[in-house]
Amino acid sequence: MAVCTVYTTQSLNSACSISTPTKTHLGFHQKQVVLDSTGKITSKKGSSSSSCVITCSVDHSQTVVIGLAADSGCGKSTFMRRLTSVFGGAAEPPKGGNPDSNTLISDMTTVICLDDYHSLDRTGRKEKGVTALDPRANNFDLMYEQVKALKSAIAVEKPIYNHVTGLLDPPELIKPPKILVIEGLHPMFDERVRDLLDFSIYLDISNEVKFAWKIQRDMAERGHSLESIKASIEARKPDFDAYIDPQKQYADAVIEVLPTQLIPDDNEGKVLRARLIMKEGVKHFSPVYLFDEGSTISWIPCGRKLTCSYPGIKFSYGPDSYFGHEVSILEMDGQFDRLDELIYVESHLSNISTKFYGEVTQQMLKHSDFPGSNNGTGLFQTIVGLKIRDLYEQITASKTAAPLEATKA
């Protein structure tokens, strides 16, 4: 007899799959089993594998998918952190699983890294003279197959890259949660991938600025020198600007970050300028604006009320467009003095989705000491959480609403 684990999901109507951990394109061949409202089970197809898992899904309560895509050392991991404090919970590896795990687990969200699809380790890439941003270099099939599987409740056996070998290690088990986030190079790449997600994000950061990001962590906190950084950076632009960067233009919000123009001829990139691009018409996203939707606003906001030491802060907002896209572009140049002080700021956004008065402000000074919150980059971070979770909460309300719809009709 079969051991089998059982993993559920509170549901009026569920289906059920009974999957054994050998190799298929979601990590596992699959047997199905249908479970009734009575607990009856029907086997639809079997295997004599030793051990299971059992998955319960609802058609009606699938995970919400959100893709999170940029450069490395572009931040990425940073906006994770605010992200998923916005949901609650700390965001952790795997318990009792690989110690390398790329994979961040939380109340309610995971956060998956896709470089776990690598298809050639560090050595296989090498030998074929091709950089981890090549799509040659990396398994699409079992990608969109695995994000599939997870957005309609289904759990796999997801591959493991190891960032410290460079090997491919065995993978780890991933349970379907209520919020799965793809973040790395590629998760608007693959058309079929991109029309998984329920929304996607873009972090464009400018040459000089991602320049300086990657030498501060690369050489800080992994050790490598300024000369081995700066020929990874050269090796990687062309396949940047032909793989990666094109991205941008299927994202439903872009934060940019670039040099600041209030210092004429800049070259410390110690102030910076951001920019938060929102495509108009997108369901259940509402672009933030500032005092008046839609028009065209220029503030200098340093007074009373906010300490601005040089060079000050500009902010400004307007419709615009963007890879022939309708747009609105909210733009933060300079930096904070005192957070608390934000608030001032905050008062002046309309439609940033928060749950009470100075919400925004509060995860800032939560997250002082992250990178990026004394500029926009933090704030805008903070904003596109906040209006990610209010996406989901739309998301599931119209799910759960459809059934009940239906049940009356």
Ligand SMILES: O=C(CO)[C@H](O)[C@H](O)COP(=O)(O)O
Contents of the next structure:
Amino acid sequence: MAVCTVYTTQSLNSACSISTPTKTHLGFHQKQVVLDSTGKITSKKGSSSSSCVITCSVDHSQTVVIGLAADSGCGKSTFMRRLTSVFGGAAEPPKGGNPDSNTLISDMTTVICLDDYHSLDRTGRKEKGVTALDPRANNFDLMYEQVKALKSAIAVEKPIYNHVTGLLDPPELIKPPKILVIEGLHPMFDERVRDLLDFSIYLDISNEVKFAWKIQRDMAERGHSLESIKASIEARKPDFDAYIDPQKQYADAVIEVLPTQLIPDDNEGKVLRARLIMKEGVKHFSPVYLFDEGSTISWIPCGRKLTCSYPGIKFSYGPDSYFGHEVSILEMDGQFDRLDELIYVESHLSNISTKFYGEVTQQMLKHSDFPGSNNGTGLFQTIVGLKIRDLYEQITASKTAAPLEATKA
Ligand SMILES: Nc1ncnc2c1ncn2[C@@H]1O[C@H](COP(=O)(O)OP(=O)(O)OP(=O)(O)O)[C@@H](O)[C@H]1O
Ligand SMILES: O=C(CO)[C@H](O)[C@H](O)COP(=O)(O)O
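Form predicted on its own already given; the form predicted in complex with the ligand follows:
Full complex below, order starting with the chain above.
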């Protein structure tokens, strides 16, 4: 038997004689329920009647939770599109719900945006003089309770932060998916939330590159001026350094994006150097390697089998240390001229968790229009997507072997 907490705006079963639920955050009712050994909700805690059976039952297979952290405009949405594509099916906002919902649902995955846990709306932040990156503008208690509930296969009513109006909208129902991705500014900030993650990723985009991407998007697509983009990046920097960047030390995989080293003093920012930093010893995750696991390798694949124009392509691989952790780092500097030739590189990588020869190349070709498809950013995002699929399959296989353990809250 296990006890868990459900957050809802509605009564679960009005026929049950239970005490009035407590009012908690944002008008939610908090109810403690008791799960039986199969993971079904049998009664509300404290109910006088043991026959008070709540009509909803839950799928007791545990949800796998993935955390994706990055600053705004650093490629989270692009990464999510690559990840959901690995699992097949398109990700869409909840049907018939709030058109400004930040949630994306596909057959296997639900992606929730942690901006929905802003406790202060745009006006509130302005009045208090805090940014959205400041922990005081976010409700970590609710984030923790809801991620914990979803991980225990219990649906929640999650608030919505409306990016169009800057207001907190009425909540939306989130049912426990097979894979829950929590993406945003703070998935690894709160220790309690961090401990719920089965795998975590940090997108570490260097300032120069972040600036180039912001200009491209916010000037071209959103009509912002160069000055206002600069000012926004500067205004966010102290809180970014204090609260967002330090989360990378907790990540199981970090994708670092830097200016190229192949062009001396490059200031165009078009050619990128991407580094995939993979922690050793993470359960259900074995780092990718190039040629020979644990060796230090430098490889320039350009020549007969890979077409490269200036400045070429260089791969590196080897063991290293990152915030005191043992890691393996795979690096790619430069960009592909012909994406179909990526198969040559793929055939030299091991532990990439593909289901068939050429799957990485196939995924990259399928999304050749996504930003980063001609360089290491897209390649490493695709590989991490495949590693997450593998992790999910390993976790579900181990749960099948011990079903009762997985139902405990
Ligand atoms: N790998 C990449 N290579 C080049 N440009 C990229 C790459 N990834 C993202 N960008 C650029 O950055 C912009 C933001 O990307 P994306 O929408 O995926 O980020 P985000 O983190 O989800 O942003 P936000 O949180 O603000 O919604 C894109 O419009 C694109 O211009
Ligand atoms: O850092 C952010 C995460 O995406 C946003 O700036 C934050 O959510 C506030 O949003 P808005 O600018 O729409 O009020």
